[in-house]
Amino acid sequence: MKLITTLILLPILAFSQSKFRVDNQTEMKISEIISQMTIEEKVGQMTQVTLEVVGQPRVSEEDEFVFDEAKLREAILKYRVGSILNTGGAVNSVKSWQGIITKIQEIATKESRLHIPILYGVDAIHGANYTKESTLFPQAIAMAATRNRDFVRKAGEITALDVRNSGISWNFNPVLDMGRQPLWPRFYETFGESVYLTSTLGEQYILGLQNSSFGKESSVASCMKHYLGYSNSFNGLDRTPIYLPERQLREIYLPPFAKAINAGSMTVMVNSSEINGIPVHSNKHIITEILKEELGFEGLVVSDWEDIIRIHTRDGVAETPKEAVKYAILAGLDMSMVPNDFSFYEYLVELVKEGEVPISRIDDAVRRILRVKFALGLFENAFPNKSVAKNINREKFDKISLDAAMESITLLKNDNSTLPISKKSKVLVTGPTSNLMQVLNGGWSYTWQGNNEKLYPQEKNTLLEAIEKVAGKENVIFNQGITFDKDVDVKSTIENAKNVDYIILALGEPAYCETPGNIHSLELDEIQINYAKELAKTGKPIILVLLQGRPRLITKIVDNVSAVFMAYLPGNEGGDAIAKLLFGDGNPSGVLPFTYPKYQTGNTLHDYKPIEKFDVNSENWLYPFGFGLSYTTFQFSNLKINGSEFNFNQSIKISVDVTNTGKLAGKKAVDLFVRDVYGSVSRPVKELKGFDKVNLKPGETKTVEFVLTSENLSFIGRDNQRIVEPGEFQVMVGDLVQKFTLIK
């Protein structure tokens, strides 16, 4: 055991402190509002019911939104509901979610007692992806595989004007969730399986939604989530058991919320799963104690969707429903998302009159529902404004989507500089997520699970018409070969594969999302895997892309095929952005943000212990953390550290020359890793903490400089307090690796 004669304590909140809050004035005319309600008004505002309840029903996905106006009335005016959520059932013209909330805010604002505007709140996970018009940019993975702040800040930006352009307020994003299991079917809603990644650009998607460059009538709230440890299945499956102690919540599962409250973030949604037994919609001490007390939170906690009430019917712990939502306010749940009825509505007033849940943790709830209303300047103006959208540049927009696209789609593999392909190639192209366009999208893309096909705009490109239109429909010839289930026509695909220079074959997932995408092994489907073994008997070089929300399996085939693309779900500008890669029309410069497991089991993530490397215990994985190729090389050299001693209080700066040393230009990430050599407590071989991107002609070097605090160096230690400890550590960029001492 290492001795430790000198540490120093750091608070969970190490940086700037820029937190969520209201003025005095507006907390002023929030305690007025407080003191004129009743407790139905109270507990109202604590209700949020899904948009389906005050509507008639569709009978198709493609059908408009039309309100029962008699239970649009009943929930604002009987019940209360402070906030309406949910698409209806399907996306909605920008010209349809203006009337929709248009009317919602008409009875609230005119009709009801207090005139207190709806908060109304959709999943805009990787844009506005509920509205029709919106621009769609790739999933939360890949836009952490471009190493590009820039582009996930413009991402927050954009999809906070055009939601607001469609009349709504609150965004249910970021996913601050860690992307370390594979197997779970919201994988690509992470940043990835790194702390300080997913931190860093939660940090900036939040900044984005919430003080957008367009204007504060641009802007929209945040809702970090899902808080805590969701993403941390024992069995990878959606909302099962988390087994998770302390010191592992902190160190990985809460830095992410931390940086988000601290970047201003409004809204939180919780875990709908359980920790250690214990449902974390009933859990005081994540709620209340760390996330309020000891962060500092002053927004709004939201349950997720009908998790209150499974505190009862799930999970046993409550023994009836009245008890489940008892459980929920007094652990600190500020408002249920019911959102079928109005059971809560009704059981919470009960608990308030006969005393069993306190008056005061009514009044704190409604005043951080009311806080948020009040900063979204609902209070100022309720109904869409319509000036918003002179600031909408939708070819513009597009524009930034398929750069984000370009960037992040990742080369694993390019045998004999198999990629670029000329354009006077003749190419097979195959496979079952080549001419589909919600493969490029997976879910929350225009319905929840992102499957419908007839939604899809039809002016964008699935993979095969986009490798038509950049190298010409003569040099294509298209058999899709096999569904994701069935032979559609692989004899005819293997007799005009004898015709062609090299065949693409696409592989990858259907769209899912949720409990829906639930799998059972990491193995693509065999009929995937057989598939691409009967082409590679053709003897043609095969360009294999993925197009999956996961890592999925492809150790049986990686040997049999020339070049690999990683293109994850790149969204409505992915096939345009992978097929000017594939054939030269751009550099390919995403490296992955998670680690690319090589078997079913034994995964070792990038920032592994040293007992995983011990004795015949070895690093497994098939591509590492942060590995991607580039159509030009690239050197690193000059790795300085300015000292080789510095204490607590001193900044350590770092830098390291980037030379293209190819023919080709092309960005390169980089990705700076730190080691605390010795510990208290056993720590990673190596972790990220720091990373950048530059852009490099032919011959040409840029130096790149990083800054290290005693934050970075920090850690859980044994007594669950983030601590600092004297020693060597080590930096690493590339195959580099400097040293220095902390001391006292």
Ligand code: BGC
Contents of the next structure:
Amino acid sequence: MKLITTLILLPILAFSQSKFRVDNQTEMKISEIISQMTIEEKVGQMTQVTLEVVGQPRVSEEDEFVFDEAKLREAILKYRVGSILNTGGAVNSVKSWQGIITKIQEIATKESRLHIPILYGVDAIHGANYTKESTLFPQAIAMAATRNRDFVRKAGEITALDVRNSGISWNFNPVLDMGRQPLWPRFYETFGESVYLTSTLGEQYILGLQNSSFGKESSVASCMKHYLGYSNSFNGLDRTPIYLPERQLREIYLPPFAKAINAGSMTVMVNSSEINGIPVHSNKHIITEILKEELGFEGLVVSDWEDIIRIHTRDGVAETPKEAVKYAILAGLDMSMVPNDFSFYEYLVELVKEGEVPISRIDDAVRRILRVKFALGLFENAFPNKSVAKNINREKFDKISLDAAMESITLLKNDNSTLPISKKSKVLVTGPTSNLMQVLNGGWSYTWQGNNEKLYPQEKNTLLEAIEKVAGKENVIFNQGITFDKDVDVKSTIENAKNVDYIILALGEPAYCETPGNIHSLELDEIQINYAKELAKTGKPIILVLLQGRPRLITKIVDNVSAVFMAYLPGNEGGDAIAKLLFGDGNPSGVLPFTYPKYQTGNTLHDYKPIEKFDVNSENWLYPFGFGLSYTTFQFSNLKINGSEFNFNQSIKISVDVTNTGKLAGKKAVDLFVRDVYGSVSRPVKELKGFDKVNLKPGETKTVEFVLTSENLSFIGRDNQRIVEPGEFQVMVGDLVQKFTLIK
Ligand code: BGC
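Counterpart to the form predicted on its own, namely the form predicted together with this ligand:
Okay, now the whole complex, with that chain kicking things off.
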């Protein structure tokens, strides 16, 4: 222990220049508007309702959205709402979106007293997934497997463009929750288990959304979510209690948000759940003290769906709904995603008039909301900007999505170089995920749950269709075999399997989103396990393709198959991406952004603690974080550090050579891990602190460089402050290890 030589780091990140701010002139304009506003107008700005509130009910998900004019006018003119969200039940075309937004803004900017534009928000989680004509990308978990920052940044830019082309200017993304609990149904929305990976990719995505190279009018406001600790559900189910000590909260869950604030994220959404018994929507320490005061966030804090009122209806912490509103606003919430009625508005107006909520708190909230509206240029033009469309190049955008999918797909097993297979081979394609679009996309795809096949574009290929395209229909036999819950034609599939060279078995999960995606076991469903075992009895080599949002256990069948592709949720181009890789029109280069578990319990994440490998405890996984094979081979050599001793202010430069030692060109992800050998708080055995990806021809060598600063070596100490301690550190790439000493 070296508590005496400990150096406390001030929040280095807190002074970044790129934090969301508006200039003084704008602040003055905002003051001027606020000075004219009534209490009702102010509280209205803080009120957000869902589009359904102002629309006619859709009979089916395939119907167009239609307004209820009277309700729309009531929401904007009587209740003075500042924001509307969502899609009205399902996807809309660009034309229909533009009509919707135009109508809303016409009433807000022309008929309301102060002409304040509406801030419209949607969940564009993997592309503008609620706009029909847009490009859908791989989900975040797959993007993290690419280890390619450019894809994430470009996906952000293209998403913003498609969202803004629909007339919308606010995106409830990125998800900066940590993917450390594989049961959690929102696992696929995360960038995986590493704090560094999540922070880095979250930043890239926000820069793509907000600082688009297509220009300001093609950018949208990002909404980092779900602040804070949401993914750390104790039992693995969505929206169940979280127990999180301050040290872990600051060490693991806070850094991606701190980074996102420094990248300029304009808005943040609060965690729906409770931490240590306190509903986060009522937690002043987390929302005001940490987010607004410590991290200096000047943007807008929005609640999650209905979560203010739930402090009363669900949590029983507030005795009345009105008290729930008071708790949330005093905790620091600026806008309520109410979203189904105007109760929040009524209660808050009363609370202000009764002196229960100070007007200064309301003014602060309104100021934050107006900052975002000004920054987005809504006061200049709140209407869909037709010139945005000129930047759209659909073919190019879909190709970027395809390339990202190809770089994400992760080859976990390839016995005897089974893959790639020759296009002349006869293959049987089978399994519940072999011929559906929803299994490539998951939730947040045209609908919330993503499971309406009719809404997927006809021209996009399922895995089967893509394989037929690449290998020729004449070489492909298709038998569904099983669905997710029943036998379709297992017997005839087994018969047909005897006549082919390979079985391509597509297993995994149907589409799901949020709480409906809760599961009670990580095991892949029994029907799929049994089916794989049946097929294995034919003796034909099986290539297992996993289309799933979380790592379902395959331990019971992994020895029965020759090759395994973890394909995650690769998006609309995912079928093509997998088919190309299967038949050698590309070389896999994805690596796991999480540890693939072997068992239900005891999964040791990459940053596990020394005690987890002590006595009879040992590393416990099926495939480690960062694992992923290629059709060529690579070797690391010459891991070097530019010195052996550094002080706290020095940058540490690390380099490593990567050589393609095989016969095919390929890309190699390079993960850099660091270990702080002795610490006053037990330190992980290794932790990701850098990553890169290189493209290498056969025989070629490239040098990859990383820079570590004291920020990368810091951690949360015994007194819950971020510190760096002198002493020995190790850096690791592959099997190579080097060390250096940090001195005072
Ligand atoms: C989800 C959020 C989402 C919101 C609006 C909630 O149920 O937790 O992630 O942004 O709905 O659709």
